[in-house]
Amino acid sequence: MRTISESRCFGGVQGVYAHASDATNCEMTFGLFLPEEAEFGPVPVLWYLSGLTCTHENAMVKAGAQKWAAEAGVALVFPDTSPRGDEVPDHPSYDLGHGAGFYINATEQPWAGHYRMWDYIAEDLPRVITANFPIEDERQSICGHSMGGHGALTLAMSLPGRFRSVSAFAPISHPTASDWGRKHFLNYLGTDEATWAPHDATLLMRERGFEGEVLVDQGTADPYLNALMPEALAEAMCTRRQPGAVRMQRGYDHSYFFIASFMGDHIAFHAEALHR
C-alpha cells in the first residue's frame, strides 16, 4: 500500500491509498477518513459506495460526510467504483468499463480477468484496510448511491454478521427487471438470468431481508426514477415486514446536492448503530 495524500480534516484524518489488488488484478485506490478518536484506538467503519461515472474521490469531496462521521467517532471508507489502468478493458459507454464495475464478479469477456468488484469489496479491501489501520472488524456498516446504493444493499443482505446497517441514496433496486442493470448484468454474467438474481436488492429482500434497520432516500424529482424502481424495494420490505425506510424526498434530484441534503441523517442512523 502506498499513501497519495493526508490532509486534517475536522480532528481528523482524510487519507488517500493506492495498493495492489488480488480481486481486480490491478491498483486500486481508496480515500479513508479517520475521526480523531483513531488517533487512541480503533474505530468503526462506514462504507460508502459510488455510483456510475465515480471514483473514490465523488463522495469523499461532495458528499459532506466528514463532519458528521467526526462527531459521531466513525471512520468512512470511499472505494473506487471499478478497476482502472491501461489494461483493464474498457467500453465507450458510459455506464460500462471503467467508472461502472456495477459491484458483481464478472464471468464474461473481456471483463472477467479485472471486474471482481464483489470480491474486491466484500474480501480484498477490507483486509487491507484492518491491516493498516485502526479499524474495528466487528463494527461495520455500509452505504451507497445508485448503483453504489445496489451494492450496498445486495452486499448487506448476502453477507449476514458483516454489516450492523445499511442505507441508500437513490439506489438501482430492481437491476434485473431495469435498464439500469440488464445491460450491465448481460455484459458481466452473461445470458443466464438466474446468475443475475443474486445481484437484485428487490429479489433479495423478498427472499432474506436483512438483518438490521434499512433506509433508503429517493428524490421525487430523479430524472432517473423509471429506472431506479423504488416502489419494488419499498413494497418487498412492506411484505417482508422489513424494519426500515423508504423515504420519497420532495423535490429532490439524482445528484450530490440531494446526497449531502441527507447525509447527516445516514451518518446518524449508522452511528446508532455501530455504537449500541
Second form
Number of protein chains: 2
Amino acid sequence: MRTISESRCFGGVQGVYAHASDATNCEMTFGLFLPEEAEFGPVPVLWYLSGLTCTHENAMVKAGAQKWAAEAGVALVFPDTSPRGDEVPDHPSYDLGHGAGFYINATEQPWAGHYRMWDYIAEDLPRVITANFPIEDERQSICGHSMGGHGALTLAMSLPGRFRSVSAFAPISHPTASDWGRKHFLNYLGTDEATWAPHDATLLMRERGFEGEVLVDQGTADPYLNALMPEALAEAMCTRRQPGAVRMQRGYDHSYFFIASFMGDHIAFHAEALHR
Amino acid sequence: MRTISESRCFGGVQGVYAHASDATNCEMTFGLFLPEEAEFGPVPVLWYLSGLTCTHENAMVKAGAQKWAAEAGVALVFPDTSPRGDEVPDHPSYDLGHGAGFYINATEQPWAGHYRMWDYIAEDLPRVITANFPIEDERQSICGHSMGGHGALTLAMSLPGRFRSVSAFAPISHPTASDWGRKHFLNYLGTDEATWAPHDATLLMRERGFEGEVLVDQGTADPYLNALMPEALAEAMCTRRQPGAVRMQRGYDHSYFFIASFMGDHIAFHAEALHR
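Now show the form predicted together with another copy of the chain, given that the preceding structure was the form predicted on its own.
Let us now look at the entire complex, which starts with that chain.
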C-alpha cells in the first residue's frame, strides 16, 4: 500500500491510498477518513459506495461527511467504483466499464479479468484497511449513492453479520427491472437472469431482508426516478416489515447537494448502530 | 442572466447562473446559495472568493458551506476567479491568466481588456445579484481562500461600509513581497509599484485597517506558507490593535479539507455580524 496524500480534516486525517488488488487485478485507489479518536485506538467504520462515473474522490470532497464522522468518532472508507488502468477494458458509454463496476463479479468477457468489485468491497479492501489502519472490523456499517446505494443494500443483505446498519441515497433499487441494471447484468453476467437476482436489492428484500435498520433517502425531483424505482424497494420493505424508512425528500435531485443535505442524518443513523 | 442549474440543498437552493459582465467584457458564471428564508424575504449575503486555478464551483461543492449558511439564514455567492472564454487572453502558467484574476483591474496588455476582477466583484456582480435575488445589500460580509483571501481582505478594507465582517482561509497576506503577488502585479499592473500597494492586505492593514472584525485561519502544514506570509498580516493587525484573530491551525494544509474543517466557525463569525 502506498500513501498518495494525507490532509488534516476536522481534527482527523483524510488520506488517499493505493494498493495492488487481487480481486480486480490492478492498482486500486481509495480514500479513508480517520477521526481523531483513531490516534488512541481502533474506531468503527462506515463504508461509502459511490455511483456511476464517480471515483474514490467524489464523496470524499463533496458530501461533507467528515464533519459528521469526526463528531461521531467513525472512520469513513471511500472506494473507487471500478477497476482502473490502461489494461482494464472500458466502454464508450458512461455507464459501462470504467466508473461502472456495479459492485458485482463479472463472468463475461472482456470484463471477467478485472471487474470483480463485489470481491473487492467484500474481501479485498476490508483486509487492506484492517491491516493498515486502526479499524474495528466488528463495527462496520455501509451506505452509498445510486449505483453505490445498490451496492450497499445488496452487500448488507448478502453478508449477514458484517454490517450493523445500511443506508442509501437514491439507490438503484430494482436493477433487474431497470435500464440501470439490465444493461450491466447482461454485459457483466450474461443472459441467464438467475445470476442477476442476487444483485437486486428489491428481490433480496423480498427474500431475506436485513437484520439491522435500513434508511433510504430519495429526492422527488430526481431526474432518474424511473431507473431507480424506489417504489419497488419501499413496497418490499413494508411487505417484509423491515425496520427502517424510505423517505421521499421534496424537491431534491440526484446531486451531491442532495447527499450533503442528508449526510448528517445518515451518519447519525449509522453511529447509533455502531456505538451500540 | 441565465440559469445553468438549480438544486435543492439543505432546504434552500444552490444555483449556478451566467451573465454578461460589463466589467470583464465576457460572460461570467457564479454560484449562489439561497437559504429557505429567502422564499419569504431578503436575506444577508456572504461572499466567498476562491483561490488560484479555482472556478465558481470549487467552494460550492467542496467547502460544506451550505449547511452552515442554511442554519444561519445567510446567502452565499461564489464568483469565478477570472474572466473566461476563448477571447480572453490566457498564459501557460497555472497562476496567471484564466483562474488567476487576483481581484484587481489590470492596466497592462494583453490583460486590460478583460481582467477587471476588482470592478467585477465590487460593482458588477453585486448589481446582478441584488437585481435578481432577494439579497439585502445592507447586510454583506466577505471571505475567501488564498488568492481569494487576499481579495476579501483588500476589498473589505478598501470599501468602508460595504462589508460587516471579513475572514480568510490561508490568505495571500503580503503580495507585494511574495512570489504570489509580485508576478501578478508586474504582469497586470506594470512596473510602478505604487499601483501595487492598494492591493496588499498587510499594507492596507498598516494604513487603515477594517472597521469590523477580521478572522484569519492558517494551517501550520500549509506548503505555501512562504508565499502566504501570515506573519506580516498578524504583525500588522496586532500593531494596529485591529479587532480580530489570526489562528494558526496545527497540522492543516492548504486544501479544502482545511477550509471545510473551519467553515462552520467562519460562517458563525459572519452570521453574528450580519444579524446584528
